[in-house]
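Here's a solo chain for you in structure tokens, the form predicted on its own.
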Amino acid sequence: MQKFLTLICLVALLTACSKENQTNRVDSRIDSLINVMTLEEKVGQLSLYTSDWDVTGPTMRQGYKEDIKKGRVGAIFNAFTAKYTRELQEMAVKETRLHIPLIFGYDVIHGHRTIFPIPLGAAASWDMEAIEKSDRIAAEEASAEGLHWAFSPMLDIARDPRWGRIAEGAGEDTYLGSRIAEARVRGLQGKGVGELNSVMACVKHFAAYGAAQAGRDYHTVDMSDRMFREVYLPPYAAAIKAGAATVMSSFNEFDGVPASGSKYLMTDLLRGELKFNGFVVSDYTSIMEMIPHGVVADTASAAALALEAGVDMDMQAGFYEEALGKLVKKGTINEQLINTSVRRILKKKFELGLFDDPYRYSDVEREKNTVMKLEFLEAARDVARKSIVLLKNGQLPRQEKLLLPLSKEVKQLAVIGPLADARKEMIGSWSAAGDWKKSVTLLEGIKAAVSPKTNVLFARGCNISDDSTTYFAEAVRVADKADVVVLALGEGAWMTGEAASRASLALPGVQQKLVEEIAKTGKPIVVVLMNGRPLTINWIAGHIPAILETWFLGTQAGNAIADVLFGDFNPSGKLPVTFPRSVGQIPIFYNMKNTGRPMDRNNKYTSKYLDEENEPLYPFGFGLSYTTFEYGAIKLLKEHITTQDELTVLCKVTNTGTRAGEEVVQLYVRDLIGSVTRPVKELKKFQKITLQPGESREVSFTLSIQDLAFYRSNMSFGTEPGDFHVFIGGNSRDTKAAKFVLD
């Protein structure tokens, strides 16, 4: 045994030495390369330019081709396919003086060719394994098409659904967002940078972009350091700790300084506090945009401010290429600053293996055998159905059964609505290289699922966003013939994502009028929502018996929704974001703080609206199932703990229905008294469990002292003694509670 242990130690030592030697060799090669680079070639490594795409395929502007050949470009984005990336790589490697390869990047947000649910939708699965798998597949496809780098994950906490880019993130909660951040980095990077089926992750948008004022994209962000550190920073930090290779600066200002010019964000916090050791890229032209922000007057000042802040690569503005060489020659900036950024970028190129084989990712045969494999499509369908949230399931008149799931034997089934057969909308915004022509519509999914004897009727009813009621009459006629109506409503894919802020969260166009007209027929109706943000659907919630929130589910959308509609899959999704009753409630989120005058319906002089409820329409964490779950009383193994202890919290959950089902068991904590005010609830743990009908399980959670820590009045991070409440339930509102004390 002793010899065996000695051998293990020796192997470990040799492995460590080997890794250290390899690192030293890479560092030595980088130093040697930098020593022979001209200033122009160094600046070139800091420049990122776009490729283009037209009806005939990928193209490159002639000026950019010349830049590549002269070594004035370090990376290209929006270029993919194995053939095209090899063509561009050959320009860089064969025609430049030093043969330095390019990095190819792309917005691989929720899939590459096989499109998965939008990130907000995937977050509704609360399934870290499914989320990681979706990004693992995205990385396999992207890397097979010559890509090295994904501009993902987007980790901006968002509490204002007017902001279109809420669709790209994990919603409103810091803890859930942090766990998803880790899963996405693991999925994209796999076993590490340089693995042939992986791509570099890019944490974005650093920092606090999701707090844009008034929900308006690119707008100002203003918050306290406490709010930033407690709510917005942790998901970025979790991704960096998980090994994310790169970071992208955000468009917004932070504490009065645009993020791309903030030394506090890019150097002091990111590299100093968070120990990030990759490279930072600006968002699209964000260095240029510091001029209209009003902190710099010209190109040279913007380039100097960004480089000195710690932004290594300039995306698309061309400011680094235009100004940095001149600034060095004038003595305005030190060339060592440029060398530092070049070293960071070259290191990633070495880690990717591009200096050993520049074309290793550009393999046409691998591309052909990888993209949109059957197993990838099956995974997309599975993740999609896990992302669906059942918001309501009412009882049919004069019957005991609930409306959902529908019978596949229904004789006449009407599928109505502007999103019922809208193939292009299925894959949502930021759908990368996804081909919407290959997506499955809801109408197709339903037709494939029902009995051959079922007559599926279809009517568009109206368009997504115009005011025409021309198609109403036809839709009503179709509904009148049906036994059940499935009504597909929501937003267009173009209405969410970047530059897609909305002042109203109502159904666009005349869709609300369409619902009301179809409801007058008296037929049982299931509303299927497709959208990239919470919508205000009060009338639907009050008048329609069944509602499914399906987001934009991707390539397999129609099949996944049909799986849930007809009971082949029991819905288990939970909302990652609060659904308001009206825009006037925004911002609204579950982990608010109390006021000195909490709402009292009987006292006017308390915190409430005159014309609206305080409570949301649907709370964070909410989602129904085709079965029911009962939560028992919470049991604590200790009622008093010290800072040296962990607390075990137990709760029995029982499936009281007739179907097997998954439940996301959620644990929240409240610190009752602190040196600063604390939220009324904070998500700290969750588990997704599967129970058979009648089965019970005692779910166990362990709370550490770190779970009870916060930024105290002096901004130190730690705990304070006192009373705590712990809550467990199926959403943030409907919970059981218990008390414990931290001594």
The other form holds:
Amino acid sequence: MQKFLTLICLVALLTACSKENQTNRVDSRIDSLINVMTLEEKVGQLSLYTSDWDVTGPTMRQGYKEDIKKGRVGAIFNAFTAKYTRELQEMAVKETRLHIPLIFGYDVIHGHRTIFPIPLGAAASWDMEAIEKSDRIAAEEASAEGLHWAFSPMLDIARDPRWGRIAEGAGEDTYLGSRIAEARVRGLQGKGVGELNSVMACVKHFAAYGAAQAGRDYHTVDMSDRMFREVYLPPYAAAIKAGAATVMSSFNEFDGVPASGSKYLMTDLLRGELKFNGFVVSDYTSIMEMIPHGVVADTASAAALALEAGVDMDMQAGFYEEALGKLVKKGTINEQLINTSVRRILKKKFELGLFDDPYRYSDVEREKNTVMKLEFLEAARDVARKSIVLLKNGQLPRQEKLLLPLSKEVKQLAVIGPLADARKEMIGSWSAAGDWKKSVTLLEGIKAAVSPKTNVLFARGCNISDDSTTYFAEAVRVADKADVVVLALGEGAWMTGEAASRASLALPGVQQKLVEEIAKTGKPIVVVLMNGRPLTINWIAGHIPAILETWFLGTQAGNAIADVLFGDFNPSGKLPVTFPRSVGQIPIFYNMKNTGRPMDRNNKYTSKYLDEENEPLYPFGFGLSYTTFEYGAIKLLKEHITTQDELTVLCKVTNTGTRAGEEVVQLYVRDLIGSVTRPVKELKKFQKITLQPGESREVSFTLSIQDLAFYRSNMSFGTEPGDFHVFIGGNSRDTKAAKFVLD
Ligand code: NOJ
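Go ahead and give the structure of the form predicted in complex with ligand NOJ, now that the form predicted on its own is out.
Everything in the complex follows now, all chains and molecules, and the chain you saw is the first one.
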């Protein structure tokens, strides 16, 4: 035994030594390289330009190929495929003096070729394995197409559904968002940067971009340090702790300074507190945008402010290229500062293995054997159906049975709506190199699922966003013939994502009128929603018996929805974001503060609206199943704990229905009295469990002292003694409660 332990220690020591040696070797290779680089070559490494393949913002610069050949660029984005990246890499390696390879980056947000659900949708799965797997597959495909770097994950907490980019993140909750952040970094980076089927992750948008005022994209962010640290910062911090290789600065200002010029964010917080040691890239032209923000007047001042703040790479503005050399020559900027940024970038190029083989990711054979493999498509279908949320499942008049799942033997099934056969929309916004032509529509998914005897009828009903009612009559005729109507409504993919804020959360165009017309036929209707944000669907919730929230589910959307519609898959998704009743309630989220005058309907002078309820339409964490779950009373192993303890919390969950089902058991905490006010509920743990009909499981959670900590009145992070409530349930509203005391 003794010998065995000695051997293990020896191996560990040797591994540590060899890692250290390797790091030292890389560091000295980087030093030698920097020693021979001209100032222009150094600045080149700090510039990132788009190719002309895809444009994800205003085009400021042309001629990226010339830039590559002249060594004026260190990385390229929006260029992929093994062939094209090799072609561009050859320019960098063969035609520049120092043969420094390029990094290729791209917005691989929810899949690369095989497209998975939009991130907000995937968050509804509350399934970390599934999310990690989706990014693992995305990384395999992207790296096989010559990419080294995904501009993902987007970790901006978003509590304003008017903001189009809510679609790109994990929703409103810090805890769920943080777990997803880790899963996505693990998925993208696999065993680590340099592994051939991995890509570098890029944590974005640092920081607090999701809090854009009024939900208007690129707008001002202004919040307290407490709010920032408690709500917005943890997901970024979790991703950095999980090893994310790079970070992207955000467009917004933060405490009066645009993020790309904020030394506090980019250096003090990121590198100082969070111990981040990769490189920081600006968001698209955000260094240039500091001029209209009004903190600098010209190119040179913008470049200096960003570099001094700690932004290593300039995406697309060209300001570093234009100004940094001159600033060093004038003595305004110390060349050492440039060396530091160059070192960080070169380090990643070494870690990626590009100095050993610049073409190692550009392998046509691997690309051919990797993209859109059958197993990837199966995984996409699985993640997609896990992301579907059953919002409502009601009985029809005079019938006992619930409307869903539908029988595959239905004789006449009408599939109606502008999203029923909308192939292009299925992959959502930010769908990377995904080919919408390969996606499965709802109509196709349904046709493939039903029995040969079922007659599937189709009518578009209306377009997504215009005001023409021309096709209404035909849709009503089709509905009239049907036994059941599946009505696909929602947004166009283009209405979500960047630069896609909306002031209204209603169904666009004449879709509301369409559903009202179809409802008049008296036929049983299932509304299938496709959208990138919560919508205000009060009328539908009040009048339509069954509603499925399906977001934009990706390449396999239609098959995944059909799996749920016909009961081949029992829905288990839970909302990662609150669905308001009206825009006027925004921001609305479950973990609000109590206020000094909590709502009392009978007391005018309490916190409420005259013309709207306080409660949302659907709360955070909500989602039904084809079975039912019953929660027993909460059991605590102790009712008093000390700061040295952990607390075990138990709750028996029983499947009281007739089908096997998955349930996301959610645990929330409330600290009743603090030196600063605490939210009425905070998600602290969750577990996804499967129960057979009639089966019970005692679900056990362990709360640590860290789980009860917060930023106290003096901003120190820790706990305070006192009473706590713990809640467990299948959503944030309907919970069992128990009380414990922290002594
Ligand atoms: C701007 C977006 O804000 C960012 O998320 C994206 O990665 C870049 N454009 C590059 O496309």
